[in-house]
Structure formats: structure tokens, C-alpha cells
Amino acid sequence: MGVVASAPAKVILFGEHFVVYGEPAIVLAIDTRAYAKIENRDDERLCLHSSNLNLSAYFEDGTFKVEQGNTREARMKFEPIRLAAERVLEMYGKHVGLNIEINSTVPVAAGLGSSAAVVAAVTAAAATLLSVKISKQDIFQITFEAEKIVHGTPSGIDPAISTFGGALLFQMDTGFKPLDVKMDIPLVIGDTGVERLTRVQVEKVRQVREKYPQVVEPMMFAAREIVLRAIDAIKKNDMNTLGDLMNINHALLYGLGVSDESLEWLINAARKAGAFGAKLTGAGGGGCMIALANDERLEQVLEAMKRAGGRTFTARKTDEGVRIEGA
């Protein structure tokens, strides 16, 4: 018998890119989840399979062997998972073989934190299977360490939201602060299908900031004000203000050069179809955007974005972080 665990994806509601320069960001766990099923093996091989990516490989005695899919892609996707599994095995005290089956509904390389969700789920499932006592803080630390393989110097946002769920206010100098969000936040997420590298977009913003510091500094101040007003709007359940602030936040990001045509098509379609607001989420340059709409308009916004070329789905805030399924 195996153990199945899952962890949520995330959207950045406000503050991406500005967060790199010390401004606050609001991050939301959504009810789109990554699943990991783990079973014992008779040997000491670590076998990994991702059904949605059509990748299979195994690690054994320092050897990495791909059985299905592209070698480079398999190594890139599976290395963080191997690290997480091995950290749990270290806590277990001996090396045993594991079958790890990944099944994720989270779009990959789209800014929704898919890699962190997968690693958090794997960590929780492996610990439960091996009866290793592990806290949420341990899962966060292991996921954060694994994320360094993917992103180099990650902020820790993705591991935190996948582990703890809910809504977080994040700032570089103060770290994470949970936000008590009672408001339902119905979103339509549009995936452009355009993969991009976060570091390329971050570098783009750095260059603009260095070239035009007197222009960009007031934009940073505006981004901070947007986050503070958004917290107030969330407390008051004020969808209209929240939508306006999303539109203004997107205008700032557009001004920094991190939007692109694929995102603009979807954002404009969402607004025309009656969304309160729409913006890119994550790094930009492709990836995903989000649109806020009430329940009556949700379906028409989704259809309009689909007609504009997006892979669309609805999502809502979830307070549940990583969990064992069927527990």
C-alpha cells in the first residue's frame, strides 16, 4: 500500500517583481493541487514517474537513468524530488527504495509554484510511508532547499504557500506573515502556454530600474501602497476595489516590460467579459494571468479567455497546505 499526499499551487495576487526590492507581496494558495504517491520497493532504487510530463527515471548508487522522456528535462524535474526523498531517508536512518508517482494538475513553468507543490507533497508522503515524525516547518525547509536546485536563490514564497496554504504577506526583510482572509476570491487563471525563465524577467526589471531610477522608485512606492490597500479591500470584502488594484498593479508590471502579447490578449479579454480586474501573476513574459470575477460572471470570463487563446481554469483560495490524502 502506498501513501498519497498533495500540496496546493499558488498565485501572486499583488507585488511580484517589486518584492525583490523589499516591497510586500500577497500570495494565495489555490485549490489546484499536485499529488505524489509513494510506495516501498524491495531494492534501494529511487524510481520516479510523472504521468503529466511523461517522464520516468531512477536514481541508484549515484547513477541516474532515464527510462522515458528527455534526459535533460528529467534530471531538471527529478533532481529536487530526489533531494527531498533523500532528506526524509536521512531522517529515517537507513536507505530504502521508493516508487514515486507524480500527478499534478498545476501547469509547469507558468508561475504557479508547481515544483514546490510537487516537492512538498513528496516530502509529506515519504515521511508518512516511513513513519518519520516530520513537522510542517521541516517540510518547508526541505522544500526550500530543493527549490534552490530549480531557482538558484528562491524567495521561499512557493515552499511556504505549498506547505502552509492560506494567504501570506511576504516581505524580504520580515519574511512571511499569515493573512486572515475570510473573503472568497474567485479567480479565472489563464495559462498562455508560453514558458519563460523567471531570472530573465527579473534581470529585465533590474536593467530598467538601473537605467531610470527616478521613474522606477515611485513605481515601487505605488506597488507598496497597492498591497496595503488590497489588504484593506480583502478585509472589507470589496471586490470592486480589489479588481481596480489588480489593474493598476498590472499597469506597473507592463511599464517594467514584463508583460507580453500572450498575456495582454487574455487580460483584455477578461476585462471585456466583465472581470473586476486582471493581471499577470508570477514572473511574466508568458506564463499565467489571473482574473477576478464574481460567481455570475466567472463562466463568461473563462470562455472569453479561452477564445483569446488561453488554457483556462477556475480556482479559489484554499486554507489547506500540504496534506495526506485519505488520512
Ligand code: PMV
The other form holds:
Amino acid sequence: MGVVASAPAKVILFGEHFVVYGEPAIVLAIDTRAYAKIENRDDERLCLHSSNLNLSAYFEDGTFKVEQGNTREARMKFEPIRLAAERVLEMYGKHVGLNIEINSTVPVAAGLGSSAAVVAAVTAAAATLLSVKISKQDIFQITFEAEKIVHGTPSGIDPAISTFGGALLFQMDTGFKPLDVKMDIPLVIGDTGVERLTRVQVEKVRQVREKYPQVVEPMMFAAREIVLRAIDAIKKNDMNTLGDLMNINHALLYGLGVSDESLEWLINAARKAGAFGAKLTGAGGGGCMIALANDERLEQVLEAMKRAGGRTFTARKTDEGVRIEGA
Ligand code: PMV
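What's the form predicted together with this ligand like, now that we've got the form predicted on its own?
Up next: the whole complex, starting with the chain shown before.
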């Protein structure tokens, strides 16, 4: 018998990079989910398998053994999952073996929070399987701790959104505030397929800011204004304004040097095909972009982005954070 849990991926709708310097960002949980199935074992092994990454490995008595795939990759992907499973086992009070099966269609290393979604799902599934009482706050804390292995000093956006779902306004000094979003925000997501490291892109922005402080300061101010106006547009269900703000936000990110050719192709294709607006999402330098379109145009925007070379899918906001799918 096993337990399956899932957790959502995310997109940053506005404010990436500027958020590092204290400005606000708007983040949405999307209906693309990572799934984890966990079963008991008779021995003490922690066995992990990811079907989409073709990786299998196990941890036992301090040893790590890879059965399928590249050792370095398996270690990098599985270490945060192991940490989460260990935390749940500590709460359970004794060490038992588990089979952990990951199934996720969330693009990896593309800024959609795939690792946090996987870890949140694993934490919830393991706790349910072992009948450990766990709150969403606990799941968030464990996922946050695990994310630190992946990202060093993450903002906590990804663990928060995959645990709680919905929409969040995030700011460094005040943390997360849930945003009440009634508006349907239909998005087409385009994955350039170009993997990048968030840390490298953040460093790029740091250098530009250091070299041209008087130029970048007003851009920070503009980014804050964009978020404030976006909150207003969301309240008024105003797709046109939201699209314009996405375009302006992207222009700022482009100016900071975090767009690239692969993103520009997809963004231009989306706009030409009738999207209200399009921008990169997350750290940039590859990874994903998002386009906002109404239902009539969604399909043609998706097709245009696909023709421009993107791996594309549609996504909508979801209020469902981490959840148990079934036992
Ligand atoms: O790692 P990603 O692609 O989800 O995006 C990171 C967002 C940044 O603002 C660039 C960095 C951060 O820590 O907020």
C-alpha cells in the first residue's frame, strides 16, 4: 500500500530580480503538479526513483548507491528529497525504509519551482503513510530547509507557493502575504529548454547594478510601481493592463541583461500571435517565459510559441497547494 501526494509548480508573474533588492514580487501556483508516491519497505533502505529523469538510487547506512543514471545528477536531485524524508522519519520516531517514486512534468531548472514541488509532495506523502501529524507550516519549513541544499540562500518563494498554493505577494522584509486573486489568469508557458543557474543570473544583475547605480535605481522604482498597478489590474479583471505591465516588466529585465535570444524568440512570437503581454519568468538567461492570453487566443499563442521552438503548455492559477491524492 502506498500514498500519493502532489504539489504545484509556480510562476513569478512580476518582480523577479528586483525582489532581491527589497521590491515586491507576485507569485502564482499553477496547475502543473509534481507527484510523489511512497510505500513502506521491509528493510531500512530509502529507495528513490524518478521516472521522468530516469534516475534511481538508494541511501542506506550512510551510503549512496546509484542504480540508474548519472551519480552526480542523482545525488543533486535526491539529496533534498532524502532530507525531507529523514525529517518526517524523525517526527515518526524510528527509522524505516521507504520507496519514493517521483513523477513530475514540471520542467527542471527552468524557474518553475520543480524541486520544491517534489519535496513538498514527498513530505506530505511520507507523513501520511506513517500517520505522522504534520501541518502545512511544517511542510513549508521542511521544504525550505531542503531547498537550501539546492539553492544556497533561497528566498523561500518556491517552498511557500508549492505548500500553500494560490497567489502570494512576496517582499524580503515582510515575507509572504496571500493575495486574493479572483481573476482567471490564463497563461501559456514556454520552456526554452536552455538550463540556467539562478545564482549566475542574480550575479549578473548585481554587477549591472554596481556599475550603473543611478540607472538601475529608477528601474527598481519602476518595478515596484508595476507590481502595485498589477495588483490593481487583477482586482479589476483588466487583462489589457496586466499584459502591458508584463511587457514593461520584461523590458526592465531585458535591460538588466537577463533575457536571451531563446526567450526573445518565444516572447515575440507570443505577442505577434495576440497575447496581451509576455515576459520571462524567474531568473532568465533561458528557462521559461509566460504569455497572457484570453481563451480565444490561447491556442494560437501556444502554436506560435511552439513554432518558435518552445516546449509549450497552458497553465492556470491553482489555489490547491500540497495535497494527498490518495492511498
Ligand atoms: O530560481 P527562479 O528561476 O525561480 O527565480 C528566482 C527569482 C529571482 O528573483 C531571480 C531570485 C530570487 O531569489 O528571488
